[in-house]
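The chain below stands alone and is given as structure tokens, in the form predicted alone.
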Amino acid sequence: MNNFDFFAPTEVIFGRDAQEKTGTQARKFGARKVMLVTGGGSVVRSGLLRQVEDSLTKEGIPFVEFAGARPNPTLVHACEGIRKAVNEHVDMIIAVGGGSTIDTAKAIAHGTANPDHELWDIWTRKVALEKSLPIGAVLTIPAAGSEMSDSAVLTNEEIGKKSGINTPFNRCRFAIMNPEVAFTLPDQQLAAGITDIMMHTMERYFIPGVKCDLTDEIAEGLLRTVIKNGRILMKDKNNYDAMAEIMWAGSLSHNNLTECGRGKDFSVHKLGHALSARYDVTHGASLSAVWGSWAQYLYMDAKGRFAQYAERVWQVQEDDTESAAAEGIKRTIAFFREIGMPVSLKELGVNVSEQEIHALALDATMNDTAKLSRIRPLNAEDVAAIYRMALK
């Protein structure tokens, strides 16, 4: 096992009518006014907006609303929020939404607190984060695990670049999250946060070489969780232990506990997030369209790693660790399929040129200037021959 340091401090609460104490968490971490960010109109019209602003008259904090959070959110939109934020004077952000809400409220709270910096600056760590304003989250999707994780990514639409950043200052002070308002998702959405969670914790399982017991123990169970809730929820989404369980999963997923003493890689992310910053197609569906071509051009190199996933997610039983390893990888792929997400680029409706494909590459490598995979090195053309495997 790695040294590690663990650091989780969101406040959760959780359950039935958990939207109610939005106003009580935010007195207690000190907001005087507080920004509101949400999505699109769900939140309205399920009337989850109505009982937060309730919440928050109740304790006599004042609000202002910035909406329109884009699924992939943006540099241009948040900045508007932040041209808001600073107008207002607002002392705390709170997003109600879902992973992507949450990252947009992030970038204000960060921009909010350095009013004379370029928010670019800061994403990109051109200038440094050294404050931010304190971020709450009313969580309506589980997916992302924004909710509790140290990161967020941002779109510059401008040049085309998808980027994320990791700091403290990206941990909400407090996290809101009632199953029940979750039951209203579309299935492709409810399909592609069940993805967007699993793709989080494989990506910091599939590191061999690094012996980590417990760690794979809480990694294995999430998984098979949130395989088994998450057929239950495609045929139900009413089903309120299933969705519990789905939620909760989502944001242990990301907050860094199913990488302790063995890291991250998010190589997959890295091509996902190439794909939905050139085609705005969604996070989950871009990470399904690649992960079983990543799968099977890297499984070789860990056949071992593969197969102890096999057996212990997917009950694969089979002497021959190649063979496992396989299958496992065949299994995870015909559940993605099964929840309707694509496993191909094809699939995932972006038909790409040569051309494209290598722009792709550049993209996800940083023009072949940082490797991806702990399992073995990948440069511009190794992504570039997974890519190709994944337009079939």
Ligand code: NZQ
Given for the second form:
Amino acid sequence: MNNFDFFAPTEVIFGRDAQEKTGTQARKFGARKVMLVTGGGSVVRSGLLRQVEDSLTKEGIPFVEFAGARPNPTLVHACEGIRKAVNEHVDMIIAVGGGSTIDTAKAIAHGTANPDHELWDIWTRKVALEKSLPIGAVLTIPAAGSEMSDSAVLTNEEIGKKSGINTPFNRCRFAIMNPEVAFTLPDQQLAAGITDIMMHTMERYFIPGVKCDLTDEIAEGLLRTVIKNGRILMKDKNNYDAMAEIMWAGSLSHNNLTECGRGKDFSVHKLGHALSARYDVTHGASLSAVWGSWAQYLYMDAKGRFAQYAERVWQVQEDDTESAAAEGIKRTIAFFREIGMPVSLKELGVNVSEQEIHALALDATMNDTAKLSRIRPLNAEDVAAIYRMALK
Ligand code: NZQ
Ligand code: ZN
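So the form predicted alone is up there; where is the form predicted in complex with 5,6-dihydroxy-NADP (NZQ)?
In what comes next, the whole complex appears, and the chain from above leads the way.
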């Protein structure tokens, strides 16, 4: 087991009616004026936003709203939010929504606390982030795990890049999670969320050569739980217990618990972000479309790890390691298909030329300067080969 730091400071308020505690949580963390950040309107239609507002009003905390965060949230929109937050003198940002809304809230918190700096300079670390505003989240979709993660992701449309920043300032002070609010999710978003949760766990799992029994067991148990309850939810979205399992798994998959002693890789996410930046595809779908090709490209270099995954997550029983490893990949792809996720670029609806594959590979590897994967280093040529395999 490698040395590690584990820091997951977010206070979680989980369960039915949890949103009614938003006001008391905001008060507890010192809010005097809040900005409520929302997305494209689902929280207005469901009535959740009104409940959150009522909860703040009950505590006597004034608030302003900033709507319009969209999937693959943009730098331009976040900057608009910063201008409003600065003008309104807010001192806490609360997101009511999914990963895109929470990431926008994080960006607004950083920009508002540092109004003399360009947000993209903070994002790209030209300027060190040394302070931010406290952030809270009222989660509406189990998926990105942003409610407990130390990361935030934005798209800079002007230069066609989607990238994230990892910092302790990205940790929400509190996360309000009521599984019932996710009952209104469209099937496609639910399936994309299930995929992302699995991916956050697998991106920390396929790292060979490190022995971490407990971390393995947590990751494998989390994956089995998501597969089992994901199947239930795809048939019955209003199943509270299944949604609760998935929502909690979403947070634990990305609060670093499943990387203790091993670390993380996130190469599939790099491939996915390059696709989302250029083609504006759903995050979870960008991952399922390339995961199978990524796994097939690499598994022979980590046969034992892939075989362990197959045996413990998918109950595969094969006589030899290589067949078990291959079968685990097959079953994962079949599961993505079963829940309606794309497993190729064609199914993702992205038709790319050889020239575009080359451009995507350069984006994913920062112009061939960053090596991806901890199984073996992948350069732009390797990444292009994976995209090519994913064409189907
Ligand atoms: O915008 P609204 O109207 O709210 O609709 C959203 C959106 O259209 C809808 N939705 C969410 N909750 C709903 C609902 N519709 C009905 N009922 C509900 N309860 O779902 C759509 C997707 O929302 P979004 O916030 O984009 O989903 P998700 O949580 O998957 O977030 C994806 C974003 O998070 C980033 C992704 O790259 C992507 O930009 N990620 C952030 C991470 C982090 N900060 O730690 C890690 C992830 O790996 C990921 O990169
Ligand atoms: Zn993700």
